[in-house]
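Taking the form predicted on its own, here's one chain by itself in structure tokens.
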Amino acid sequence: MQTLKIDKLSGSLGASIVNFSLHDLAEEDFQQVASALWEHQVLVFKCQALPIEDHIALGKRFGALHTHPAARGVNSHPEVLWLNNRGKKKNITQVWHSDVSCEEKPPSISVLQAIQIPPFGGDTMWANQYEALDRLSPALREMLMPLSAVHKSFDLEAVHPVVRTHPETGRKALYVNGGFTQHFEGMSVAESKPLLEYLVAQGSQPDLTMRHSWSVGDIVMWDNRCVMHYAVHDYADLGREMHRVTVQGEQPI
């Protein structure tokens, strides 16, 4: 068994994991990555540079694996997200976002492994939406509690609860963001769009949030049913390269 040593890297969510290997994981190892997680929200560990089998594996060891709806697979393994840079102008990543919220299962963890990186930028940052539900008056969280939203996207449209319970914390998180949700159930865009860039951008104050410096191999897990993530693309052309696990998720309640 591995020694899990933690170093918190904000006030409000993320830890670094500290010397420990994602090679092969024994089964009390990976439920120590687990707990940390929904601890945490966002993990850190560097170095790993996992070959793609193992990385494919690591994502497996929390459920099945998710297949992106409308981008490209690396190679033969389209359950493996091949994100590179097409050019600013292309980016739909420099935006608050949960993963294809879209869909009526939205994916659950992401896993992210840095292949090729810029010699500047290209960092991504997380936000804890346990917190930025929290942080809403008393008033407007009791108003949000019945209400859902509509999430749209590559031709996919799902309805999900505006506050969702997480599965193995019990607790409730804030559930729109600036990349999927449209308008809120039986409201018009118009009506809506107010109160949503509103939890928005409440959701994403910079206390509530976390930001990583990339490194070759580095391996960043996190939570899409409690965090929202923005990749920052300020590396103009510069070559940078991606690949991420994705683990299916289950219906929002």
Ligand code: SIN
Contents of the next structure:
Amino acid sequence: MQTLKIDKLSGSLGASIVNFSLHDLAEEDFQQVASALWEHQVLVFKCQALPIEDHIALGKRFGALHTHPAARGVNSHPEVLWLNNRGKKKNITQVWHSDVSCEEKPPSISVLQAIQIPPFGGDTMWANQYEALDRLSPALREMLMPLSAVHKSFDLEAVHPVVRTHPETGRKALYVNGGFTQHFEGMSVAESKPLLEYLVAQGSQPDLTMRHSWSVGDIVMWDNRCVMHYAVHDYADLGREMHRVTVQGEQPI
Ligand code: SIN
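I have the form predicted on its own already, so could you send the form predicted in complex with ligand SIN?
Now the full complex is given, and it begins with the chain already shown.
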């Protein structure tokens, strides 16, 4: 059994796990990683450089893998999403989002590995959506509790509760985002816009976030059920390539 040494990365969420290998994890080591993920929501593992088969195997420890409905995978591995720099205008990840929340059963866990990193920039940020909900005034929380919202993209549409309960921790988290959430169910886009924008802005306040500056071979895993994330596109036309293995989630409740 490996020793899991946890260094917190911000006051709100995220932890770095040092001197720990993700290659071919023993069951008890996987259980330690999963518990740390439920607690810290985002885990950073430096210097892993997992071969693609090991990256896939790591994702599968959490459950069946998700295949992206629109974007291409890596060569003969459709379940490994290939994220590369196609220019700022075509970038769709520089927005606070939870992965593919337009699906009925949106991804639970994402496991991202850095393959090529620009000489500067290209960081990723995450924001704690348990705390985002806790910070709202009790009256607004009460108002949101029975609401659902429509999430839409890639010709897919799904209706999810605005406040979801995490199946592992039992904690409630805000579940709207700037990438996919279109409107509250039963309200128009125009009626929904001010409150949705307010919730995403509140949910991404700087002191709810952590930020990772990548090196090639780093692995970061996060829990889409209680965080939003944002990929900062500040590296112009320089090369940035990432591989993401994403775990099929459950219907949010
Ligand atoms: C994503 O999963 O949204 C991409 C994150 C990144 O490229 O840093």
